[in-house]
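Only one chain comes next, encoded as structure tokens, the form predicted alone.
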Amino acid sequence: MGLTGALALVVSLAIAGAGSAGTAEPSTPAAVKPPPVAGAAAIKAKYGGQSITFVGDGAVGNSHVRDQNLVAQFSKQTGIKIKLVPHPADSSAAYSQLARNFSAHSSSIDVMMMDVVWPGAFAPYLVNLKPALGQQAKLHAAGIVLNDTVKGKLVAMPWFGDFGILYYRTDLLKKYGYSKPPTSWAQLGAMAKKIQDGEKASNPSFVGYVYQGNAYEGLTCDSLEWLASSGGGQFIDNGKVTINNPKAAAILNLQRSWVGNIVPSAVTTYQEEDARNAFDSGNAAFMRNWPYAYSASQTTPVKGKFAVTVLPHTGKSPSVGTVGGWQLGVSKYSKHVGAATEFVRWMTSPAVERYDAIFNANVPTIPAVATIPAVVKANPYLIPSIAKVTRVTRPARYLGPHYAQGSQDIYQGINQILNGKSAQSVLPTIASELNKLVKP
């Protein structure tokens, strides 16, 4: 059997081990359970009784509950005690938390989740997982594995992916005579205004559109989608800072004009959960968010009243979605590298990715998992018309260890625009600051 066939067999066996033969696969969060730990007895014999600390997801949707369920399962079967610590909801603060720990050469964190743009900056502090997990890494999307490989070392394992999508109220579109969601930013603006004007009579809190507008990493992601879908580039293109251009200014000024009109003024303080809370309470017609919100919204007043699609675009530019997602790494300062590595092995396995996708609407990084019928049923964003949207990446490859500073320059500047400044007055400053950071 060739390598491809062997890997396919590994995937099928691992996923099969998560459920019962002859029964329908559960496709709802309530029905799916964490899978058993492969090789638990051997792991327990070698590492049972050891204790590790895992910095997992924040209290976003069902993410922390997912982490609690997985940690409990792994600890029960292997005897490895795991202290679960949620990271800050603000991804910029989460980055700083790890940076401080690594700088102190502290052993207080053994395993940590990392944004897709962090491996390059944290590589010197992470264990090379290639000897232990290199074979399993071949199951994951090659591009993400390449992202997690720095100077030939696999410093992190893909855990789950992400990309921006548009949520919309199907019942309200029908009520106001729309047969389909908007495809352009101009259409979104017009539809949001019509729906908002109609709904405000009975609900003064109703708004047309919500997203992540706070001065933090989430705004870098949102604004990248605005620019890239409107011909405004991706902040830095082919190593050259391009953010200060007329098309970028035009879409940013359009977004600015919506604040206080079809977008709440408070959007400049919104992060993911702020936007989701507004949408889930029935107070917004449209929302930009990550796929996790699909699962999290199934127990709210809008259940059965919303759907998802790709984000809008301008003119002939394509719709896009910012690449997000999280990786798992092991600190080289950990006193229990072996136990930590086994935890990462299980957490990034096909069976756990299947569980994550159904329980928490996490985008699988293993292509074979993304095609499982139960996974697709639970996650409509995996249908080809949405899942194949053009993906755009934040400029980590050009900023390297200076990415955090560069992103801060971007999101602070964009936040100023949303708060009332013209794009033409802010973009030159952002461009100037980025030019100081771009690697030759």
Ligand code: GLC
Second form
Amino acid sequence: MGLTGALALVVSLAIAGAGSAGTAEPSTPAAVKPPPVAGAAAIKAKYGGQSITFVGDGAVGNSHVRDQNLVAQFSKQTGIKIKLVPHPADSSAAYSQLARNFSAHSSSIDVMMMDVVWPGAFAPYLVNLKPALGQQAKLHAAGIVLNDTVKGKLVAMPWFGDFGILYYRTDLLKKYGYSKPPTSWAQLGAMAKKIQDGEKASNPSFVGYVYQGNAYEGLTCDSLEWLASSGGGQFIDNGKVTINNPKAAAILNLQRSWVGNIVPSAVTTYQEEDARNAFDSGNAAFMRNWPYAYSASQTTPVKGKFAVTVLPHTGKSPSVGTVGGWQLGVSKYSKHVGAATEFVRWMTSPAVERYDAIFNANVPTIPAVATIPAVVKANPYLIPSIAKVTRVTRPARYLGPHYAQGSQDIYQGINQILNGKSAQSVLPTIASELNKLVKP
Ligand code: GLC
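Show the same protein again, this time as the form predicted in complex with the named molecule rather than the form predicted alone.
Once more the chain from above appears, this time first in line as the rest of the complex follows.
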């Protein structure tokens, strides 16, 4: 390296060291560090020595490690001890666990992660965070704050967002003569078949396409995308149950026809990490997953060989992504509401969302964080052509406290379709179950 090169290196290292003041901010999971806790001394004086329990993320990609890093930083700076308990990776199981805890009025959980579809059901058990965090909530996207506000109470703070995206193998598309990822479901089917036929010769485990087909919350998310991107509605539209319609049946039957062909039969048991394991070990051409998989896949054999885009659609219907995401709430039964609230304040601050977005590729709920160059660099799905995809929501607002039951009716029925039943034989049953639950 010449003198100019060495100088440039010294300068760029100095900028990187300057953190957010510099232009060369760390934008990789390995380089980014949990931010300092604002006002740590005052928090320590008030709550130092108290112990709280935080039910955080499960073993999904880098999520649990992120929680460990954040908890360690907060405890070190504030003296508040935190017991970190990962929830089950399956959102439906995580829901049941919390529901049991709340109905027992247990004080054993102080802070918990809550799925975007839960506030309606759990509101009665949660502290109204508006007085303490209402101001900070204004930094977050208004739609999510509204979702977390029940009867005028801010029952949870947005923590990170999510939406479904398509992962594809850039090297294999090129190898089989494709210049672009598929835009329609039919194209995805054809491309997956051609690539699978070619790759299977040297890799018997190779499949075309993987997603979340297990009977759990994830399948409600994936199937909402199939329907909404194919003119089949969103299960319940404008308060009316619409799931039993011909376009919904057509796309579901198409997906069923792929299972055991371009999709592994085992997909009916796949959750997020099962799909990611298939894709990351180099055994799948296409995967539907959430953004977290982008960062988690960077340390696997497919690093540098994949890209992301919007999910396919049918005909004139738009591509869509199901809205996911997680909030942080404080239990009404907590004996340490003050300490717990300070933890939530820090966790949902711009600095921590920035850390999470870079470390774990999670979607910031603070719009200003989503435009920070280092965040965009780490999360290519934040570029407008992908981020502006039509976002569709699960019918939580129509089902309220019955959402978990309604979603179960949906995912169990659709799992039966993937296992071989015709959509026409299953959809009427799902519709009649949903009709029993929809708010009058
Ligand atoms: C992701 C989403 C969440 C969804 C879950 C389903 O964690 O953020 O909203 O319910 O996946 O598996």
